[in-house]
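Just one chain is shown here, as structure tokens, and it is the form predicted alone.
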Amino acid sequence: MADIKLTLVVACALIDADKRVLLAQRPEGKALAGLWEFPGGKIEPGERPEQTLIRELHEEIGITVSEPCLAPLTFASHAYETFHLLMPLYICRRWEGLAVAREGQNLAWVRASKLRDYPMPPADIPLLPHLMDLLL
């Protein structure tokens, strides 16, 4: 069997006071462009998942998150053609600042009942029932 590259990515479901979840649309030029996902990114060497989220959420959408406000919810394990993705999903209900698209991506605050209306990468879809159970 060929060696499979394991890619560690961490994502966060930001939940606002109205129980809406923030989704970001992958910009043109990126893999899976146009699909909607939870903000986050690749875990860099020497980083813990929480550190990655704090860094990525600041870089991508300009918010400041403190580590105690991040709670692990579930994870995705998905085999893409060229790599295997392992992605913990955290939830966060408290942050500082307003979420703004800093990387040209579209952002949407989405009610749990409408999450399935947004086309997502295959790895993200199995995460939805866990999130919907929490919010509905």
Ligand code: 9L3
Contents of the next structure:
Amino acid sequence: MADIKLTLVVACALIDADKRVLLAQRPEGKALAGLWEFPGGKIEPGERPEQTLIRELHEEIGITVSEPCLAPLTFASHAYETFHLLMPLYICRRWEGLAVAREGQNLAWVRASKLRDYPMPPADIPLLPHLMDLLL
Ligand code: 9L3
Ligand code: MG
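Follow the form predicted alone with the form predicted in complex with this ligand, if you could.
Everything in the complex follows now, all chains and molecules, and the chain you saw is the first one.
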């Protein structure tokens, strides 16, 4: 059997007081540019998933999350051509700071009924029904 490269990524659905969810549009020059994702990124060696999310959410959108505010919801797995992605989705309802695009990406706060209007990477799409259940 050929070696399969497994890439571990974490993502987070930030949910605000109006039950809107933050989506970030992947910028030009990155893989899957233009698609709208739950923010997050690759787990670095030695990191726990929660630490990765705290780091990524700070780097990408300038907010400060603390570990007890992060709850795992479900996870995605998707076979891309060159790697397999394993990606837990966390939920977060409390953070410090205002979300701002720190990497030139577009951000959107989206209601549950509109989430399907935003084209997403293939790994993110199967996460939607789980999130919808939570937003009812
Ligand atoms: N990815 C897919 N959905 C997401 C995230 C955060 C990431 N919600 C995919 C896109 C890339 C890989 O994971 O192929 C690594 O992400 P990044 O480090 O380029 O953000
Ligand atoms: Mg990222």
